[in-house]
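There is one chain below, alone, in structure tokens, taken in the form predicted alone.
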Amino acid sequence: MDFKKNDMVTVTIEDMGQDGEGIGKVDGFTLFIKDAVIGDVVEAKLMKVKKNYGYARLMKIITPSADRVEPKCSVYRQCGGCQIQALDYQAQLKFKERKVRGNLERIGGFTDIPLEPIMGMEEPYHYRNKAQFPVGTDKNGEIVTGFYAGRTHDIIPNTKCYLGTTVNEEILQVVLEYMKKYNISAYDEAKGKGLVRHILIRTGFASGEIMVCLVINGKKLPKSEKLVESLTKIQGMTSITINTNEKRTNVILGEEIHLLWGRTYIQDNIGDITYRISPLSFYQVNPVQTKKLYETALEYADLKGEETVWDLYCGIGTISLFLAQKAKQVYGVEIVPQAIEDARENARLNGMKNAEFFVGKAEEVLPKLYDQEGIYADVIVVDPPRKGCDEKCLETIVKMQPKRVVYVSCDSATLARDLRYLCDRGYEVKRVRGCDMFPMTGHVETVILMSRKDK
């Protein structure tokens, strides 16, 4: 049967894609349908038709899946930030486990995968310690904040996000009231005019410290003392700053931070380690699950106190310092200079003298130190960005022959590719475990232990 745009079809959803979209087949023709979940029978309208597959819009749920639940959020479909909120949480965890296993089998060619139970959350809402809210105006010229609608830069007004901390709503109301009262303009992306672009909020889950940073298209915030007066009434307020970003860009933060009140950073703990976090710091957004993830990485590393460990893509030293609790010496590598400054500061803060950090690309720093100084590693830990490890970096890992490699991944597809490379060169996968760092979304973190095959 030939399908064309605007055709209506009835589909049973049998699977879900990388971003949580429903997947079903009609006469062998595969359809991707956003907001449909596994087990649904739906009526859908074809929006885009390719040779063997198409994209359709969910029009009606004919028979809901046994795992379908009523989403908490009223704007979840337009927002698109919680792609799978309509799926029961236990079913979400099963979907993520299947996703990890499927990628390792299909892309990596692995069989008999030693998959351990995924680490889920007891409370899969209000887990994010960081939120960035764009600011704009609606059709009536009213100042609004919320989130961008999926794949657009249209703001859906919403101050109550179920993934963020509950204090966010109070902070957003304070900022909006201040802007309206003192006639402070919102940024207009199309024109590049207006002042307030984003409101960044971070909360220390362990410390209770709160940071508010307004990203502005300028150097000064008029009547900022009035905003400070209102924000400091909120319990836990620690840091109020402005960040200057005058570029016509989608990048949220600029380089310059100006202190309005308190300190330019907050502190938080994961386990026994204290971290200093500035508006520009990369810091895991789900501290509850980060602790589980890092404890698993530490368990897999199996450190006895005599090992030299390399932590590649180390950020502000979050995993490095966890490892330094048990290792003889840890070396961290990260391309962002600001992150390395934070990492060194975090090592000082925790009195750790056995952690040293290098600025640069892991795929450049590691081979150079290996070739010139003959450095070695008993254990190498990698936590790369979504695109996975650079091949030069994998090549050097193979040359260095660490006994164990612990790979922390935010994308099981690139993970599978990298594991295949290492397994073809003397390593084997020993343990695999998923960690649900982002409930209600299609994303899943995975931690893997590899060890050198005995010669």
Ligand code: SAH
The other form holds:
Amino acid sequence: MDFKKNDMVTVTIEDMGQDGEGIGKVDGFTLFIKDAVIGDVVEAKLMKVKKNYGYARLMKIITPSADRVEPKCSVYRQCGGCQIQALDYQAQLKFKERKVRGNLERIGGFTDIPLEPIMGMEEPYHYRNKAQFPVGTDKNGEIVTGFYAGRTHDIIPNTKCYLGTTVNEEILQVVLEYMKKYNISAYDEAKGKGLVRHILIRTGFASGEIMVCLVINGKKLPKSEKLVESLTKIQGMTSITINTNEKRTNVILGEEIHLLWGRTYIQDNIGDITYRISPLSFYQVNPVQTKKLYETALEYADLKGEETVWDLYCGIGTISLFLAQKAKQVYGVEIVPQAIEDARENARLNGMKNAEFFVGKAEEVLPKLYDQEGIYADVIVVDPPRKGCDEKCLETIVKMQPKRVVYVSCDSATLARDLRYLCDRGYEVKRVRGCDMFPMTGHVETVILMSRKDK
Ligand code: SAH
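Switch from the form predicted alone to the form predicted in complex with S-adenosyl-L-homocysteine and print that structure.
The complete assembly is shown below, putting the previous chain first.
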């Protein structure tokens, strides 16, 4: 059968793709349908037709899946933030387990995968400690804030996001009221004019400290004392800053931070470790799950106190300091110099003297130190970005022959590829566990323990 754009089809959703989109077949033709969940029978309209597959838009649910639930958020279909809010949370977890297993099997060629039960959340909402709301003007000239629609820069007005903290809503109202009252303009991306671009909010879940940072297309915020006056009435307010970004770019933050009130940073704890977080720092967004993830990484590392550990892609040293509690010595490697400054500051803040940090690419720093100084590791932990580890980095890990490698991954496809490389060179996969850091989205984090077969 020949399909063309705008055709209506009835499809049973049999699978879900990497991003949580529904997948079904009509006469052997595969269709990807956003917002349809596994088990649904839906009516959909073809939007894009390729040779062997196509994309369709969900028009009507004919028979809902037994796992379909009513999404809490009224704009979940337009907003780009959530993909699988219509799927029951337990079914979301099953989907993520299948995704990890599937990638390890298909891409890594693994069988008999020792998959442990995924770590889910008890309360899978309001888990994000960070939110960045774009500010703009709607058709009627009203100042609005909310979220970008999927794959676009159209702002969907919404101050009530179920993934963020409840205090976000109050803060956004205060900022909008201040802007309206004192005629502060919103940034217009198309023209590159106007002042307020984004509102960045961070909350320390353990400390209760709140940070508000207004990203502005300029150096000064008129009547900022009025904004400060209102914001400081909110309990927990610790840091109010402005960040200057005058570039015509998609990058949210500029480099300059100017203090309006309080401190330029907040502090938060994960377990017994305190971290300092500035508007520019990278910090895991789901602290409840991060703790579980790091505890699992620590358990897999199986440290007794005498080990030398390398933590590659260490960011601000979050995992490094967690490991340093149990290891003799930890070395972290990270490409962003500012993050390494934070890592050193965090080590000082916690009085930890057994953590040392190097700036540079893991695939350059590690081979260089190995060739020049013959560095050693009992355990190597890696937590790379989505593209996974560079082969040069994996090659050096194999040469260093650590007893154990703990791989923390945010993309199980590149994870599978990297595990295959290591398992063809002396390692075996011992333990695998998913962790749901981003409920309502298609993402899943995975922790893996590998050990050398001859040790
Ligand atoms: N382990 C940290 C950060 C993980 S995110 C935590 O849990 O908080 C991945 C990190 O890898 C980022 O900080 C990124 O800046 C860094 N990175 C990206 N490419 C890199 C490379 N080639 N070498 C070293 N670090 C890199």
